[in-house]
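Encoded as structure tokens, the following chain is the form predicted alone, with no partner shown.
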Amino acid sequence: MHEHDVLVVGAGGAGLRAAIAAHEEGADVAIVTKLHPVRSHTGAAEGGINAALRDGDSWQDHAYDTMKGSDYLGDAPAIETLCQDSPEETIQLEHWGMPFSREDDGRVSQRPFGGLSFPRTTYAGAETGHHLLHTLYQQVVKRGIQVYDEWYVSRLAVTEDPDPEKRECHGIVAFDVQTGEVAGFRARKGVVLATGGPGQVFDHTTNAVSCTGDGPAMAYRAGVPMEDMEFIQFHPTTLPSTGVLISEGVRGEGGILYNDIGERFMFEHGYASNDGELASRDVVARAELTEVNEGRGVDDEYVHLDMRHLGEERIIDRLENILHLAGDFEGVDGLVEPMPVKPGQHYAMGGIETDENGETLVSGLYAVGECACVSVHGSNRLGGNALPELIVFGARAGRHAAGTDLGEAIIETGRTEDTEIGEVDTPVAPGAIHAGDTDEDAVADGGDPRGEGAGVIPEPNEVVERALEAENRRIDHLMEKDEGVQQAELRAKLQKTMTQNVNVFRTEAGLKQALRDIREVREQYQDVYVDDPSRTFNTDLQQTIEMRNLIDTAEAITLGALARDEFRGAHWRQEYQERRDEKWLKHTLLSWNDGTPELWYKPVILEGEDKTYEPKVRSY
């Protein structure tokens, strides 16, 4: 078994900033990754970091310009920490080396993103994620901090408890991708998860394929809410053919959205009559696939988003890769011809019920980035709002982990007075099937199934051993089999029907029918096997387990998306077209309850350090 203080789940912005946090805090930490590090999709975020930095901007405006674009459902505590944290965390990078684009003058450079009312948009290019990413793998390099690479986690160690605020994170269970080796790591303080998003759900989406869900689907079965997972964002501008992103930097500079007639929708149609092509992501999608729709589209698909205009020494300068990314997978050249682009799954709003600490329910379980809700966006992120949430969060989560006292979250966890729950009229019971690969009861993944020794606490070394046997027989269980279904079936199935139902526009009638197709999916999960005999880099394997957590995570986003009958942020419900604040000012929280799915809903807080966000009409 390997032991240390703190272990931090995934590689990418968030896990690299939490493990550097906790070592600066004098904890023995480690990195438990299914990727090198700086392979991680973090490496692929394009646009930039939101820092209020110069004089005329404040982190009181940026704070106000996160709620909004929350459309109200962001948290003040978590949106006013960012807001407060940015700044410095942005210095620290710069001081580690991190080479931000930069002015004349020497200061570095800002630009304008939507939704925001100053251009305090902070940028390396069009590769500020990749660069963040090697700044900080550096760090982590520099400290000698240890790095189990190419380990899949694949379950949690936590004891088992019918109450899930009185359960412990003791480690994790992983597989070594190389050799096969499934091992136990105990965390003597805490385990951080920060393992990305669940773009994998859908079949046109800029995650990577790693992108599968993991921490929010292993959290969820040992106890701990996953909140406001409706809530998915489609960046408005991907590429046709791949979802490869191109940055809302190109409509920063100033890019300019034509539709097949040549108009300038955003404009001309109304739908964001101030602010063009720089409101918010979500109205940039919709009016793109309105487009589209009404036979405004290219070859019925796509619009165009034209940069020709900004002259080719700017181009170079500040979006050079986005030409690379056109001419290698669209064959455009973006100095002469306008580029395709369509709305594709970007983000994950929802994750991770944490407070801004990073705490969970389960003592000693953490969670940061976009695995995590600590709910900074609310319905809708702001452009340049994900890499701050991954340097605050990620610092804040590492520092607590350690043992620092942070003061108490103002955010609390789990079920309170104020908690209520909800029903949702389902066409197909959610869950209910164990999607477990074994006959083991649906107890909390990961939890210890006391038998004889019931009522007796195991020691925290005894807990990750009772984890890592029953990761062993689940494994055992699918090397096994001979016969049965194949993972990437049911992959292809499950993207179908989310990308088809559960996309920008959502109706009734399409979310039902996406919950009897994961019913379905679910059920022939049961029957699942591994082709592959080896257990030498066996992605089979790993890939049929993370196929457990694209069920759950794909119900979860189904099921809250069908109890929100109102029209929110990136939320859009043909039958409701308003957005419902006497119903609907709450957040959507979903409780494994031992394998059927408990919804229910806990107040938003908009009462920040010396003001109180009233929700207004969000135009832009």
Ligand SMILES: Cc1cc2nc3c(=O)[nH]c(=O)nc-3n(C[C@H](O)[C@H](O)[C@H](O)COP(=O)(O)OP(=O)(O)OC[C@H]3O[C@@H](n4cnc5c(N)ncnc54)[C@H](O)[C@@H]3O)c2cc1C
Given for the second form:
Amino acid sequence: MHEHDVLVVGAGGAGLRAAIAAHEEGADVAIVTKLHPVRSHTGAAEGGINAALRDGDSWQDHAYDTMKGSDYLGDAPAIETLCQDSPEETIQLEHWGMPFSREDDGRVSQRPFGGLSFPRTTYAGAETGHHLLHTLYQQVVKRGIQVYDEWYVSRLAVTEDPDPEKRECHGIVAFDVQTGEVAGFRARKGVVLATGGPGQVFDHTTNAVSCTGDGPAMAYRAGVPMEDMEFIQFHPTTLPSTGVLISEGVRGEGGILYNDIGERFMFEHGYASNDGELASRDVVARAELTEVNEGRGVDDEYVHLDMRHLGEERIIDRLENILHLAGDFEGVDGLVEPMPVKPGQHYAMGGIETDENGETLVSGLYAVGECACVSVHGSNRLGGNALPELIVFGARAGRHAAGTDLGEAIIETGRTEDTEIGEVDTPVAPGAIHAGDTDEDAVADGGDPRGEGAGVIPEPNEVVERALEAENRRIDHLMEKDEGVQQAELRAKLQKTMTQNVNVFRTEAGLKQALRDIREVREQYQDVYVDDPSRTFNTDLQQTIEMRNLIDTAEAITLGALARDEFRGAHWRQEYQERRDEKWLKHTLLSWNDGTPELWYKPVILEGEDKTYEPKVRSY
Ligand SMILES: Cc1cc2nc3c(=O)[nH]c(=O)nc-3n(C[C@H](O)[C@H](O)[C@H](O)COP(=O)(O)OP(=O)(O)OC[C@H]3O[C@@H](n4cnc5c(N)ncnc54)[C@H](O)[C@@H]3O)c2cc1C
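Beyond the form predicted alone, can we have the form predicted in complex with this ligand?
The complete assembly is shown below, putting the previous chain first.
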């Protein structure tokens, strides 16, 4: 068994920053990651990092913009922490060598971004994430932090207790992708999940194939609530054939959106009469699809994003990467013609419920980055606010996991005596909770499903050993079958229904159809088998396990979307086209509840350090 103080699962921006912070506090920290760190999806981030760095700007203005962008569903303590700490964390990156773009006078450049009242997005060309990842990885290497690279984490080692609040996380189980060896990892102080987004739940997405919601799904099954899962961001400018992102930086630099008849529709059709193309992402995505649905789309599918007027020099200086993406993936030269764009799945605002220190309900388990919901983005994330979240909350979670006292968190996780329990009108029962795995997956990962150890609190090493045994049984079970259904077929079916029914425009009938399809896929997954019999580089096995995570994540997204009968931020419902503050100034939470998901709510915190954010009509 491997043993460390702190185990960080994931090596994107969030995981690397958490590991560095834990190491700086003196912890023996290791990173376990299914991809080499610099292949993490953070590397795809293009546009930049929001930080109030300049005279005339302030963290308070950043916080106001973020709360407004969240459509008043973000929690003020989290938003204010993000905006207060982002400048220092950004300057820290600069000191670690991040090659930010600069003005002639030597200051780091900042550009306008959607929903911001000040040009506060700091960037490194249109490759900000790439440079961020390399800068942080260099610090990890410099410090000699151990990286278990290409190890796939498939189970958390959590104690068994009927009450999730009494469970403890003592480690993880992972397999070495190269050899197939399955091993237990004990964490003496804490496990930090930093596994990124679940974009593969959809088929038109800016997210990589590695973004399969592993962290949220494992935490969910271990008893940690999922928060605000219904809020999925659809980015307005993705390339139609692949979903590859065209950064908001293009519009930030002055790029213009046109419909098929050459109208600058954001202004001409009144979608955002003040901010036009730089309205918040949810507003622009809905505007584009309305244009297409009303017959003004190009080829009935997309709109045009034009940056030619910016001139070659400026484009090459600030957006060169965009020219390559449009050329390589769509065959379009952005210097001489407009680029085709349409909305695509981009980001999950919801995720693993945490407080400002990254702690979850289960003791010893932390979550940070896109897999977590602290909640800074509420119902709609502003562009440029995810990267600061990684570094601000990554640093906090790493420090706290290492044992540093950060003070008591204001945001509370879990239920109280007054918790409001919700109900969802579902068309079908949850169905096969074991979903093709052995019985263990109905209980907390690492728990003892047979109840043999009930009432006895096992030693931490024993918890990891049990989780290891359970995982070996699951893998053997998946490998022993030699016929049935393959995960690729199920994945395509799941992605198709999610893209059709849980997209920008949502209807009750569509959401119910999605839930039926998801539960059918869950039933079929019982018959799943792994075709590749080898144990080395068995991507079939890995993707089959990821498929299980996609099912649980997709179900949580759809259940949340069905429950929330209002229009807020990125969540639009045909039957309820109004924001309903009297009913819905609250977060949606889902507990796994041994496979029969339970819905409950907790209020949004609008009280900040020295002001209360009053919900207003959101216009741009
Ligand atoms: C194309 C694109 C452009 C973007 N541009 C911007 C931008 O300009 N500004 C901004 O603020 N935000 C941007 N975002 C959002 C932002 O980049 C992401 O939200 C953020 O990078 C996610 O970082 P992360 O560390 O949480 O996860 P990731 O970077 O996705 O890293 C996840 C890590 O977890 C590991 N992992 C996952 N599952 C397992 C497992 N089971 N076992 C072991 N390891 C596992 C992976 O190997 C990886 O190392 C963009 C997003 C996309 C998709």
